[in-house]
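In the block that follows, a single chain appears as structure tokens, in the form predicted on its own.
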Amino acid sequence: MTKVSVKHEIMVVANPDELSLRAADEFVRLAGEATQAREFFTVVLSGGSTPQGLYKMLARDQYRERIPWSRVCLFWGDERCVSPDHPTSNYHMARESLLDKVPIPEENVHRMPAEQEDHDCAAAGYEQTIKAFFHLKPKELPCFDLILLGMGEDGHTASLFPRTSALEETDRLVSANYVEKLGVYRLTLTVPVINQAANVMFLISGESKASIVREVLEDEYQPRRLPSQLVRPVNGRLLFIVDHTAAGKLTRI
């Protein structure tokens, strides 16, 4: 096995609150840069408690008023196959934490329709939504301005779980990924889409993540076991914002 060799930045912060502040600062900066250069700022949201801290921060006056929400377009990196009002839905979490508290037009919010019974059809539908928004030609990939990601204790990111079929997907933008250990399907963006982004930002907090953060960033390249290692933007920036406890086992910072 080879060692991981990918250019990335690591920002270690004191605690989850500072993590949310730093991530919000990055969000505001990137929103400004994107909307100066083109019509929209395109963002892929993540589920999880750490990204939720960012969403709550963005809804505060100090950040909400600095973001051109009419020009922010939101997508999702993955979704559980539940209704959009289900407590475990990533969309539902973002709606409660952020969307209901900022003046973003409803037409700018592109949720994954994961509640459909036909999971492959749902994935194909969301792929068409992305293709239509970006006016993609056949085999073209979208370039999102910012993709937000978390990292599970097993090394998964989005719904790219260890040893699942979606890790091998190179033709589709969105996959209906069966996660055997959970006994469920999840919709997820595929690796090529994530790696085409201009900015990819991992938000990771908590002592329980310390071992997996070290493995992903410093151990051998084993992407089937550690899917987060597959995140290697082609031309974009890769930033890890990690709180002190999650970074506790890193030896190279």
Ligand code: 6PG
Contents of the next structure:
Amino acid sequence: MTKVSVKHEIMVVANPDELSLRAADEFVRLAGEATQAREFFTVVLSGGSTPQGLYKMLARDQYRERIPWSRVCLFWGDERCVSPDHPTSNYHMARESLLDKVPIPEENVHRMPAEQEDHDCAAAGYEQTIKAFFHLKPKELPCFDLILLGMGEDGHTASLFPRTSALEETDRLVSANYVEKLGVYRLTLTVPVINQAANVMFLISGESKASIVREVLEDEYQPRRLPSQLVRPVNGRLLFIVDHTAAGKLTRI
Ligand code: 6PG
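How about the form predicted together with this ligand, since we already have the form predicted on its own?
And the full complex, kicking off with our chain again.
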């Protein structure tokens, strides 16, 4: 495999709290830029535990009051196939840590309908939601202002897990991805959608991520084993906000 570097920025911060603060600062800055240029600031939220700190930070007065919530439109990068009030639902986590605490209109919150029995139908339905929102022509890709991502210890991001079929999906915007190692389906945005974003921001913290962060950023390009390496924005900005412990094995920063 060839070594293919992708233009990116790495912001190393002291700890998870500073990670949330810096990410919140970026969120406010991008929200201002987007709403000066367009009607809406379109954001794809990540699941997992790391972004919860950011969501709680955005709900604090010093950030909540600086964000034009009526012009923020939220989507999800992936979702577990559970009900929206299930404790493992990414929507549930965002609802509890952010949505219930800020004045965002319900119609601006575009939840993945992952509880649907027919996962392919759910993926197709969410794809239609995105196409309608962005008034996409056939084959056209949406350009989200900001896509938030996490990184798993196996190198997955969103629900793009190693050696799963969604990694190769280039036609659909949303995929129902069977994750054998978990024995479940997940809904996930596909790689072309992520790479069309204007800004992609990875939020990564904890010593347990140090090895995978180094592999993804410094090892050979092997996307089937390290799906996070597939994130290579076509024109957008790629920023990794990584705390000190997760950055601990990087040799080039
Ligand atoms: C999910 C996420 C997933 C997450 C990583 C990192 O649904 O779980 O989308 O991709 O970002 O697993 O999770 P942590 O932030 O909890 O380490």
